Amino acid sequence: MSGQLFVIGTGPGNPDQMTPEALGAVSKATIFFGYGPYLDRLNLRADQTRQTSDNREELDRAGAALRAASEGAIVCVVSGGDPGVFAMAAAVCEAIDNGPDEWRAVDLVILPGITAMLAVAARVGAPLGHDFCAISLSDNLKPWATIERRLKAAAEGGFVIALYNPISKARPWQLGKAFELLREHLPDATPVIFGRAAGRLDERIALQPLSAANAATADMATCVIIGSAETRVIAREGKTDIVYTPRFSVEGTGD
């Protein structure tokens, strides 16, 4: 009898942050499959067992996942942020594609999140109040040619641009990269937020223009926005700025 797999998010840190459906999904699971440090966000019983296993193992880790479930556990996968953004769900489902039959008939059941993004951005204002995107900057599991391909037609569609995985020991480089080629589509006023560990102790939000943002400002924790053409900034004495993107565009408005 094939069993349940729940893939769940743990949001980006904060407790209070993490949905009811999740919550629910961990009372119920009796096995949990996920990076270390995610897996210790959770509360987990005496009668419960993690499997942990290396944030780059995502495939492995989604077939024993899928293994488990199929021999009838009640199975949970867990991510940070939203399962479903550059996370477990789609190796999951990459995983029930590649594998064995079985493994359709699983119950899978995937719960959506609180992403990073959406942290950073409320902590801030409204920055993604317009069209935005959101881009990896990993090279990993795509080519760098492809990475800045899309960053131009970005800028160029005037998108709000979230970026995930920004910089890393391996890859030094790539967001000094990217902040170049934006500014060569964007106004130097354009704003960028660095926001690492939204919601957690040891958050930290910067607010830069983009002809001095400094991408030593960000980690492997930072989710780093750029606004659009269009973002605005709001100077209050004594407060946090404030940053928004309207909700209607100018741009290419007609009669």
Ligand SMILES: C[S@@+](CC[C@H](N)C(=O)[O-])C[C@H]1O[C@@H](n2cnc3c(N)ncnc32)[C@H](O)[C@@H]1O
Given for the second form:
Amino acid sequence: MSGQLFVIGTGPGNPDQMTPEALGAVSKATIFFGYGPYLDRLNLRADQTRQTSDNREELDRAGAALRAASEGAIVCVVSGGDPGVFAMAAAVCEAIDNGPDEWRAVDLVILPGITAMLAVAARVGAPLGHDFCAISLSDNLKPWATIERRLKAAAEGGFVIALYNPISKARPWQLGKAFELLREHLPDATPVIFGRAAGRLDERIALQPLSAANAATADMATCVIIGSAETRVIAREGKTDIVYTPRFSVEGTGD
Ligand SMILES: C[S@@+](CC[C@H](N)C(=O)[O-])C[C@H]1O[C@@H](n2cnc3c(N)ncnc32)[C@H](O)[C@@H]1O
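Swap state to the form predicted in complex with this ligand from the form predicted alone:
So here's everything in the complex, that chain up top.
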């Protein structure tokens, strides 16, 4: 008998930014798989069990969750933010693609969540108000040359760029290198937003021009949003600046 497998996101960390739909899945499930700090956000009941694992063991975790669901359990796989953005939903799909036939029979329910770039964008205004893209700066799962090519194409294409996984102890230089590359394609004044731990108690938001953007401002809990040539900053007396990208694009200004 096959059970059910929910794949949910907790949102960026503010409990009010977890969807009612995801909360409904949490109340139904009996076994939870995820990185410990994400499971800590759920206030699980005594009858619900936790299977924590390191964030780098995503495929093993997906396989274990599918095995439990295929044996009849109601299982919940938990990511931060949205589960489909650089997170567990793709790992679960990958495990099904390469796994035994019975995993294809599992009732799979992937529920959307609020991803980090949306929480960061809302803190400063509307930097994602026109075309944008999201790029993970981690070169664990793709070559650095691919990241450089995508950054250049995004800047040349006039996209606002949201960078996930900007920096870590094992990847200390990549964000600085990305800024160097983007300076060759974007104006000096292009706004760079460092949104750290958006929605959590230790949230920190910083705004710097691309010409002076300092990679040391970011850590692994930061989503960095780099404007396009059209992104604007509105200075306000006694209040934080507003950053937005106009809804209209004038031919030539963003290229
Ligand atoms: C492995 S990705 C997971 C993304 C997640 N699934 C999402 O939708 O937000 C981890 C990266 O997400 C970003 N991130 C996650 N939570 C964040 C938050 N509360 N504030 C800012 N960035 C965050 C950071 O760039 C971090 O390095």
